[in-house]
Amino acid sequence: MAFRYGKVAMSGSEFRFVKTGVPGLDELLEGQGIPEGYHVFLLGSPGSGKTTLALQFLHYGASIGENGIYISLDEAPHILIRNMRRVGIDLESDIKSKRLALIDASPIRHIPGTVKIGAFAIGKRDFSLASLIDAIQNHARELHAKRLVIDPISSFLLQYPDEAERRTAVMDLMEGVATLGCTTLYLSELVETGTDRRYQFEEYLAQGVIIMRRVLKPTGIVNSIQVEKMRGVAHDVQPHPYRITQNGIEVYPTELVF
């Protein structure tokens, strides 16, 4: 099955770009950001700040009139709101003004056995994937969303033990989301963190891949971010340090992680 991307916004022969709202990150992306309508995988080790970056991306979008949807497959929305408040990002005002919606889709993962629809029985995995796509489409259209985050797809994919099935499920999810034209971040775990690691199948499917690592150095642990892939964009591929501050994540594009 070949994945067909949705529309990618262009201006003449050039992309239209979406600012990430993360200081220093856009500088690694031609100084402009992510091409509008792109599907980008944000892969990171535990505690690297993937969710913080993704919600910062949505919060910034809300501030400039680009509504966003956050689909949670793991953590309850009230916990996300509390955690983001601790890094200086107020999501409640975005939600109250209907510029942002946090959707708890975790129950979809717990649908038991098979599901009866009329005289037909549908397997749990097929039904939950269809339900997830339907929920995303409905909420995004209702809010006229321009930005979308799905976090983490690794939780959803636990029900697919076979890698070929996981790959097909991700392709189906991406194709279902592509009809919306949103600039989308898919969050997932980075299975291996070393420089000689094996690539994950998600990295081959996406138009963009951003990797967040925690690197152990003689001086201590350093947070590292790297734009591994961004099709059609002259991106900086070197790993750069970042910090989680009282105002969210800040990337230092002129510094390198050695």
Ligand SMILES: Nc1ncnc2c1ncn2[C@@H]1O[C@H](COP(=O)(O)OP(=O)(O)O)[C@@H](O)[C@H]1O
Contents of the next structure:
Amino acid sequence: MAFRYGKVAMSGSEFRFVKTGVPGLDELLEGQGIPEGYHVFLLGSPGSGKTTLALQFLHYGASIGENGIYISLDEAPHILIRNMRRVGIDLESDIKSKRLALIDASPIRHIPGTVKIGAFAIGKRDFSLASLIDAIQNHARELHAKRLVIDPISSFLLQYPDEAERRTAVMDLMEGVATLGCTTLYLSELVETGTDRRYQFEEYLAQGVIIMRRVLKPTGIVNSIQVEKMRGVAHDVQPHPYRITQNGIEVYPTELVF
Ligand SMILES: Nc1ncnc2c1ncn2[C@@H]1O[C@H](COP(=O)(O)OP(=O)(O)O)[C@@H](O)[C@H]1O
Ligand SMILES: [Mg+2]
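Having seen the form predicted alone, the form predicted in complex with the named molecule:
Time for the whole complex; same chain goes first.
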């Protein structure tokens, strides 16, 4: 039987790695992947490929028996399925075989007055963190999920105009989700101006941060991915190019973006 995880000794206790399923990305993570159960923020500019990468992560998980839940706070599942088919990733078969569930939690814009989270319908005013956490927990337990994606948390956080409230909401969400033990990707927009960028509070809360950017070079636009933080892992810190291909996202770990 093939080994799905690598193992590494960490201060007396071992932890396991979850393969991302993105060619080249695990190379930046000791050749292993993301430590199992970690909460990782995937930050990026709009259109950089965050959603594609996250669904690829779940699709790969489904192929090796690590079931996944995708909580969509933005795009409708049928749109995601269609877009992913265009990059060679068939989510429908994962859904049919109950290895993946795409949960539409995008009520605020799409379903005025009500919130629909899978089979649950909740009044818009009652849409709360608690119901979101509840729904995530129910779906994850039902599917025995090992992988979880919340995309994008920036949409969810629009409800909290106050920065301190936003921070508390993210912490509550992370805490509620942590009980599941899933390796979790939280997707969010990257706040950046020119070459400078403001550190976002998410980065202090997460065990890992991966950043996807579109960078303007004299030769044109280059996509760049960088593992900014992965606690306990001797990760590569340099930005590397990636492409969105007909087989999903591919990272080129031996090339650099400068
Ligand atoms: N069929 C395709 N082939 C290659 N690239 C594509 C294809 N469809 C979309 N893209 C690229 O993927 C990007 C959208 O990726 P997405 O994962 O939705 O980004 P994000 O979630 O970061 O906004 C588009 O901006 C486009 O550049
Ligand atoms: Mg997206």
